[in-house]
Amino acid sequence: MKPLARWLAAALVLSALAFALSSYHNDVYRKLLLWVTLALGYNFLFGVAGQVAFSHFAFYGIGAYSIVILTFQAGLPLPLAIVAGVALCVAVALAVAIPSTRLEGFYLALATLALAQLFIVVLNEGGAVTGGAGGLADYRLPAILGVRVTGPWYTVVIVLLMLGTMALLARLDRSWFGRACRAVRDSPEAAAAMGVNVARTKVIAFTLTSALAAVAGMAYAFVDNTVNPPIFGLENAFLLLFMVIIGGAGRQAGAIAGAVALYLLPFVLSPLIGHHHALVFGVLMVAAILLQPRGLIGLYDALRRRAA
């Protein structure tokens, strides 16, 4: 099957789903494409590129927020208020970039994680512009050319951007651009030696993969049409790290596997364990890292080797 074709049935196949599922399994559905989405991303960024950075789920954030603001607080049509959300976005991602990029390790996941907390600081004493710690809620999406997308067609909008993204990143991947930022990842010193510009490749793959978050957290805030500072804590940031590890950093299917597993796994255990599911969900991902440090697609090509 040609690529275009594969892409094509992957987009039916998982907009289908949309409609054959109930209210509620939609809107589980929905948040899980979105989670995938940022996983992907953020497999870019920290898989492929070797950034170690916390501020993701802040641009999530940030994109969320200001498409709400700018649209029923400023104004402004749809269309112009997601122009504006994510040249914002790119202008806060450079404002960090540029100087946080320089820093190595340990200390870039320090500024990033400061930024992560600087921004629940400034959602929750924003007063009526964010709503504090309330948040914003009550609102819904514009009509786009008089028609108002809702229920599983909103699913669809989403598939649409989960594909969108994989598709981009992807490609970007397999471009001179995705081997510089390996080449980056895996030694500075010898990427800069080969006429890698190293800074400015550590600028572009942040920026870009944030400006990325922005635009799935601008279709989250329509998903329950509410957006407070808990949804976009250090909590969640945490988690979008521990899937990509999970699933294998470096690969977009297990950047996919990771997401979908921890995703899904509180409503696999939360039954059967009740309040305990935390503890046992904790001891499961140390478990795996420990035993499995590839990840679960590690795992998964172990198993092929076996079986062929």
Second form
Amino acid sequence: MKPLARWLAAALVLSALAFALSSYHNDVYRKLLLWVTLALGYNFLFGVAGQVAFSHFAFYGIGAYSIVILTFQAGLPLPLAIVAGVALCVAVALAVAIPSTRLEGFYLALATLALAQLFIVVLNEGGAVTGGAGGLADYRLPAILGVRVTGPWYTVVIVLLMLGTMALLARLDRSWFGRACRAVRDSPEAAAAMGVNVARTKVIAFTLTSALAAVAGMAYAFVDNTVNPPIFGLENAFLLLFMVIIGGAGRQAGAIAGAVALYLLPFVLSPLIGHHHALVFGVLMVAAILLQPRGLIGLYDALRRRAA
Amino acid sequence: MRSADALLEVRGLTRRFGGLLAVADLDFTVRPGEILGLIGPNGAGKSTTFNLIAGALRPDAGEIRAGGEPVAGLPPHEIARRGILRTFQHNRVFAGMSVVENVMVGAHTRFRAGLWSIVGARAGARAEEAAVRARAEELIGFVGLAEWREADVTTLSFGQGRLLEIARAMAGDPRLILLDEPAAGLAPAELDRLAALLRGIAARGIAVLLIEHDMRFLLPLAGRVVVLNFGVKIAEGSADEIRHHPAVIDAYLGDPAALVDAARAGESTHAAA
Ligand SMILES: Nc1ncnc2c1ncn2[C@@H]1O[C@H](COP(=O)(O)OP(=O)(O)OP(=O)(O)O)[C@@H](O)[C@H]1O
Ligand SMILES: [Mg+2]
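Would you generate the structure of this protein in the form predicted together with the partner chain, following the form predicted on its own above?
Okay, now the whole complex, with that chain kicking things off.
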């Protein structure tokens, strides 16, 4: 199959699934697709570009809150609110990345951790604008050109967003830009000697993936039709990291496998062990790092090699 | 020599590390297409000189001109853009990438496609990617790693890693290539292949600035040689002049074997000629 035909087939199959699912399962499916979208972006940032950042989930939150605030409080039309929200995230990402990528990698981790915490503080203290601890609710996706996208059709929007993110990152990964990111990750000195502008490459990778997270967050805002601080806390930021590591950092298939496995695992485990799945995640994480640093996808490779 | 003819011109280059004068008031030029040897005992300042030229270190004083343009103090990626590419004394390959991808990173400055045309999978971007890949594969063959083209670089031997670094630097279409002890750690059979490879690079019109400890390897190859000791240039001249230069003999007194070897290497090349 030609690549375009493959993408179309994937879009059709994943979209068709939405129409086969109940409304409860559509909700689960949408969130799964959003986790996959986030994991794909975080995989590029952490796995390909090698940046240890904890802000990815915060940008998801900034996207979600900004679309709601810009649309329902500032009264912007939806397309304009999307552009303005992305612009805001790009500005925040640049403000974090430019000073911290000039320093050693550790400082990016600290700066992004601080940003993630600061975001939660701002949400809680934001008064009427952010709705404080209760967040914002009672809004609905506005109609675009007289059409209101609802039910499985909204799931289709998220399918397209996920596939779009995947295609965009896959293309970048296979280009000079993706190789420059990996080179900076593996040896910044050698990358620079080959003509790679190390600081610029890091800033672009960080800003681009942060903006993609923000767009996913905008889609999320109309999944639950409420945004509130607990969703965007550090717990989910770490879950995202676990997904990418357990799946296999640096490869899209790994990010997808990790996101699907860790998102669905609680549904399987909860009936058995209640809300103790965090413990299972921790054990899996340690097992992955000690036994299979290339994650689930590395395990799959090893099994296939043995079978061959 | 007029500076307009020089590919690289170094004047009064100086670098200190605390109280240590690593490179002191160094002058030399590299002409297009020549192999210039840079030798000296351990700690003489050879790698520091490379790092200063390549932009990895800033000079405390002095001038560096590439094709007449002052480049001292520019960051490394700007030096690479000007056609000066290097290898490292200790292999610095990209461990998470295949051999061919490593070499393609060397061609980084050759790409013209912007991010938008990559994301849009435009024909121009795809054609450029294919052309660079083909050229990288050709270079991998040129250095003798064709069998390992798709291999994970962590599976390469040390000597193969040295060759990979050379192919990677070549991929940037350099005017000048800086090789920091490419022969270190190679077996005798590999040394002969490396010598042929370096002659092949020079034959393509690329100037080679070659740091080497092993005079026996270097002297037959280099058209001219600059000798450093404690950061100071103590001699400069043809291989023959260097072999018999009293200051060089003094500097290498701690290691007379190196000179004996070098003299023998000289005799054998003369015999062959
Ligand atoms: N980054 C640094 N900080 C402090 N001192 C340094 C640094 N780099 C080099 N030096 C010192 O500068 C001097 C010159 O080092 P350099 O690496 O240039 O020598 P070299 O001629 O390449 O030697 P070798 O043959 O051992 O590679 C040495 O005394 C070394 O210890
Ligand atoms: Mg050295």
